[in-house]
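Quick heads-up: it's one chain on its own, the form predicted alone, in structure tokens.
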Amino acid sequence: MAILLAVTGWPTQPWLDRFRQHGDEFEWVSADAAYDPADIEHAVVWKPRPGLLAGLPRLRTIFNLGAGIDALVADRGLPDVPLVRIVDPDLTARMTEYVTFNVLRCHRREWEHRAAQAERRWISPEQPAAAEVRVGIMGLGTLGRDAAEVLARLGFRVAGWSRSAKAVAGIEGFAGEAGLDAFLARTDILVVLLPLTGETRGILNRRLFAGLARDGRLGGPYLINAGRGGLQVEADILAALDDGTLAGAVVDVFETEPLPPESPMWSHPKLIVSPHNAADSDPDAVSRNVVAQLRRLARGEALEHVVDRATGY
């Protein structure tokens, strides 16, 4: 049995090192070297070359190395086998480092300061507590429930809203095309963290952005998207940034990546644009947690997080 790497846009050797130091009885190939498709039987990857994957005859497993799967499933040929994302508690932590990072951006009004500071004027703007803020997360998954639970700790006002309704203690709960509204006007802070699936692509759009709460603390309603580029509709974003229905904007995600030079989105100055990093894969953790799914299935046991490719998640 050997099991493929193929990866886009990473570093290929640092990757294949540490899947041969923390699974050390496994044999491993990199899609980069010469290899037997028919000796294939996981495959452990991040945007491989469309058609990859159906050239390998004995495939059983696709393990994704890391939480959005879009890339992959866009790929027609894909082989109807297991597909596997990664869960792990660094790819959590990280993205719950950004999430709070970002809000605190917003809600200690980062742009007022740097605008006041680019003119050396010193200001006094007023700072309402985060208990009168109203942070909204659109995705109660493993990363929004984490996110939520630490916001909630430091005194935010924290709802969700889900595709289906979602349980998190300490959390106000919506839930599908019903709560949607409702959940909207209660939010001064948005956070995106949907999966990219049919129904959410576009969803961040000029409609969704006026449904934002306009009586809040802040002076205006911000968005934060870490969850994926195709979730958002960019002119929009900027139209909306440039008329006052948002008052500022976070965004991790693009619909192209990497970004192009000509994008007004860099320039814009109520917008921060970060480079799809905001929990980037961890060769380290991402790799022990692979090993140990492939350990499960040595011993005869049940893969985890296996994608429902009905639901995209």
Ligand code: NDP
Given for the second form:
Amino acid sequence: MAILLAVTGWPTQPWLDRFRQHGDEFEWVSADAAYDPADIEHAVVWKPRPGLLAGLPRLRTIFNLGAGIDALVADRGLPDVPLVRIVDPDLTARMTEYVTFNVLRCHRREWEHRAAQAERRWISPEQPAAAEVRVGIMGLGTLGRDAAEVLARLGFRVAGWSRSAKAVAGIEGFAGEAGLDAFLARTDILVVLLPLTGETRGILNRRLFAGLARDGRLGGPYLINAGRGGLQVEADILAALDDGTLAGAVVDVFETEPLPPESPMWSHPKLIVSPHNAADSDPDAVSRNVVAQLRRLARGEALEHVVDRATGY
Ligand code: NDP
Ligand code: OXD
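Form predicted together with the ligand, following the form predicted alone:
In what comes next, the whole complex appears, and the chain from above leads the way.
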């Protein structure tokens, strides 16, 4: 029995090399080469071709090579076997770096400084202390919680919003529909680390932006979205930046990726774009993580981080 590696959008060979290096007791085959579908027991994938997994009659487990599984569950023919996502300290640390870097950009007035430098203007914008700035994190899961704790250590007033109520020391918790308005109303910098599901699609829209705090020390609220592009209505982000509902935005994920060259998202002066690399899946760290799970299975132990198909994350 073999393990099939199927990745789209990433070079296959570095992944295959790492899996063979860290899991040399297993037989690894690439979906880019010839293989017998009946030999495949587990599949290790990132955005595999729709239908590919349905063609594997003995498949027992699917390992997704990232944290978000929305692209996989969009495949209507996805076999009903355990689907495992990545929860790994390397991925979490990368996301916390991205979030912290960009919260600090908003807090330390990056936009004003760049604009002033371009015009050789010496400015003295008001610089509030971190303790005067309220960060709100939508999605207080593996990634959101780590970022929240780091930001709280930097002195920011941090709150999180999740589906179920959470008690995290030093972080103000809000949950569900009932908690959303109050969460937004106390938020100067909104960080989004939600999964894309039927419930969250399009949640970052004009109505939500209008609910953010207007009484903060930064001159208006900021948005940082590193969750998924399907969470956001891009026309609403642009309109909110134009009319001042948002003071600025940093966006890593888009409705269409790669972001098409003609998209107005590229050139809006109040918008910073990154190319869906807030937290890359590192082949070395992630292959070790998946191999550890395969060894757990081989010992008859339960898999960790199995996706709940009902909630969609
Ligand atoms: P988790 O599953 O650990 O956390 C998800 C969080 O979102 C949980 O707190 C959950 O609430 C909350 N949530 C889900 N649905 C809702 C809802 N309807 N209303 C309110 N809260 C909700 O995921 P991770 O933290 O590991 O990852 C989050 C996402 O980050 C991924 O799904 C992926 O899309 C994105 N990502 C982006 C990357 C990038 O490079 N841009 C890299 C890695 C991930 P509860 O705790 O109550 O379940
Ligand atoms: C992920 C991603 O979900 O890279 O891990 O977006």
